[in-house]
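Presented below, as structure tokens, is a lone chain in the form predicted on its own.
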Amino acid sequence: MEPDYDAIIVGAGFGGIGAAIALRKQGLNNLAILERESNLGGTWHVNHYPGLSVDIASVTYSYSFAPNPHWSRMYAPGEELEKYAHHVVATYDLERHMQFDTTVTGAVHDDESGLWRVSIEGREPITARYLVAATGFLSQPYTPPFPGIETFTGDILHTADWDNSFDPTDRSIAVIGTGATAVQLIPKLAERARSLTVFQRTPIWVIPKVDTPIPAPVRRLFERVPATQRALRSVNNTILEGVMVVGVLQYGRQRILNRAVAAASKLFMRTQVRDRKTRKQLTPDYDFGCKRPTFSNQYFKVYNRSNTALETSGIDHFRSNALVAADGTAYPIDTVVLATGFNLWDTNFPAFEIIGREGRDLGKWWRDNRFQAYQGITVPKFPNFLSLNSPYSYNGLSYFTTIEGQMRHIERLFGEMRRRGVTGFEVTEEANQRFLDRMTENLSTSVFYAGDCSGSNSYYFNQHGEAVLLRPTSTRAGLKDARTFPLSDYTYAQ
């Protein structure tokens, strides 16, 4: 039986782009790369609040082979990342094999065939050999069911889907969360609102962001010599690496690291608040590392603002022309904007049923057992599957670092296929369990067990209570697994 497509990947965002860039090496060229969004990009498109910005360095966030040596500055604008996407998108050709408004509701292996059946809403199926899972780890929008929400009259917005049209000024806003979204968007409605309301759970660990324009002459340089673009590069990774390699995941070796990032974090709060009650407030009660950090050079500056207040007593209840918090105090307020996340692991991991060998339900057997996926890209009893936002893949702090590294390991594992003349591959148990092993013992040091993340709220533990979302090796040691994986963790059929 001959399928549809050589591969059908979902997703069209910067892994999903990765992926087909990867298997189009391979020889792979009958793709069905489908998204449900109307273009391609991912966050990138889907996303755009105002202050919408990287949060990692645009040098470093965006393909190493693929540079783009005009930025407009160091931490580029949403949009700058958007036209990235499609850039490289044009450069590879790969648009054509792309459906947008398509919403992948499931998919089953077919042990007699060895295809993929892909079911798609409003559609008739499709078939694959191969299936690339490429939603994003933050595809899922979470909106908490806070009491009496409904019975509120005024404007609700969620920063995954921004409306344009909305203008804050003279408004009366509440923004519910303090994540590393809010932190970008707080600045910006606080500039035109007439009040702000900041309700905070959980106080985020912030740094300073060395954001600058680049001149010109430095972008013409970048454009003529590439080089001096991937030595920036290089500088940009050592600094992330030592911030959250060595002093998040290496925190029982390199606690002290992990302390003065902390200090400095607070220190650059000090000069930033003159109120000693509100940076008690904004202070995190967690190691640094347990909630994902954030840079921004003007959330902090926010609550000097006689229009802005801060409120950490928590959410009681909604009424039509209010927000009432957990102390008693009624918010007037006509606009509620929720910057309350994703949610990762009650419907991200998977985005969509999937169904592999034997009936194994992908997202039952995680939740009934341990989430786990070998090298993060592969499963055992899932053959022909990559997942790429996977337990375990995410490797460094720019998910770039995460994407080529997986690229590589796509092309070693195809590559194999094509020199043993087969088309099946599947990760074994005896693998896939020595890989669990490993980042099990690697985490028992990061701060996730070593440090105190009691009070931190994050997104980065699963239900099950382990930090499985973040790869716990140095980044280069990501990469060279991705190089030199044994090729015998894998059978192989026709």
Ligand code: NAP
Second form
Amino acid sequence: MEPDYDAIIVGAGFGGIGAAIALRKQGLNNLAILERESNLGGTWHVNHYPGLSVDIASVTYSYSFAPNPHWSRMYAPGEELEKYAHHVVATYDLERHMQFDTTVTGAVHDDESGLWRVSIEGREPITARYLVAATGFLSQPYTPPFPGIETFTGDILHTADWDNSFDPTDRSIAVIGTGATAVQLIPKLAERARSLTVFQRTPIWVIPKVDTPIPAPVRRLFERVPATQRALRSVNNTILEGVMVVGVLQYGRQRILNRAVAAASKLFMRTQVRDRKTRKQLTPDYDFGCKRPTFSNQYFKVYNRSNTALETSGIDHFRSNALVAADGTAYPIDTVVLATGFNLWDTNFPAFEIIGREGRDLGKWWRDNRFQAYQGITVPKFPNFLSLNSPYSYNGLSYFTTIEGQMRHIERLFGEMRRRGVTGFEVTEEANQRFLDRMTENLSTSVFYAGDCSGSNSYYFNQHGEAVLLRPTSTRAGLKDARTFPLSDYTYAQ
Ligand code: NAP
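Pass me the form predicted together with the ligand as well; I've looked at the form predicted on its own already.
Starting with the chain above, the whole complex follows.
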């Protein structure tokens, strides 16, 4: 039986784009890239709240094989990332494979034909030999069930569904949440709002950003001598590896590095926030790295403004025109901004139902048997399936490094299939177990287990309290694994 497509990729963000480039390189030209949104770019298409920018410097937060000398700043604004996605897609001629406004509802492996059958909302199912899930970690917006929110008569905006026509001027706004998104948005709202009350449940570690516009002569230099931009990427990768990877994932051995970053963040806050009580409220009581830290030069200063208040007693309920805090204070507001993030562990992993060989349901299997994926990309009993947003895939540096490692994994795996003259692969149970054991052991010295993460409320931990999101290896080790994993870790079939 001939499939409709060589491969179906679900998601047209940077993960799906990377997978498509890798598969095309392997000679797979009949691709379907299915995207539920109306355009490509993934998170950078969906998110367009004021202040959106990368918080990993752009030299690092981009494909190494597609450097962009045109970033306007060290940390590019969100729309430049969307533009970059379009540029890469045009360069590799991928848009012709993309189908927008196409929501995948499920995928089943047909053990007889060896094909994947993918169900799509409002359409006939389609088939492919290979299935790639590239739906991202942060794709299912979360709105907590706040008591009385249905009685609130003002405007409610979620940061992942921003209304571009919203004008904060003279509004009385409550922002709920202080994650990386809120940290970018709050300074923008504070500039224009009549009053801004920030409802913080858990403080976030904030590090200053070395962010400047990139002058035209430097951009020209990057364009003419790409090695200069590569050198900057290399320097930035090394710094980030220390802060975001070594200090967090190798906490047991590098505690001093972790402590130094936390001390620098506290010192930075001291120079920024005048009020002592506010500083105390903004100081995390969990170790650096337990949850995703962020970078900002504007955030802390906001709390010196007369129109901005920090509320930390918690949210009790909404009234028609007010938000009532747990200590009984009622804040009259006309707008609520939900910077409440995404649901990773209930509605993601996977983002749609995936049924593998012998009827194994991926979501159920993960929940019943620990979340796991060999090298963060393949799963036993799921032949010809690549799951890019898997447990243990991303080590905290830049998502692009993860994608490029996965592209190398694809290259090695498909190269071996070509050499053997076969079209089917499946990771062995033994290889998967070996990898899981290694990750479990490595994690024991991470900040998640060797540090104090109680009270961090971190999405790095799943519903069973296990920190299985990040891959506890250095970036170099992850990339080496992608190039050298034993080919016998897979079985191959016609
Ligand atoms: P997030 O980090 O999950 O933050 C959600 C916030 O909402 C947290 O402060 C959380 O408090 C709060 N919250 C959730 N439920 C609540 C409730 N019932 N009551 C009170 N507060 C509640 O989400 P995010 O800020 O959207 O960021 C998600 C991730 O996106 C980041 O970690 C980062 O990886 C990425 N991001 C990247 C960039 C960038 O690179 N440009 C920008 C933004 C985001 P708790 O902490 O107590 O749970």
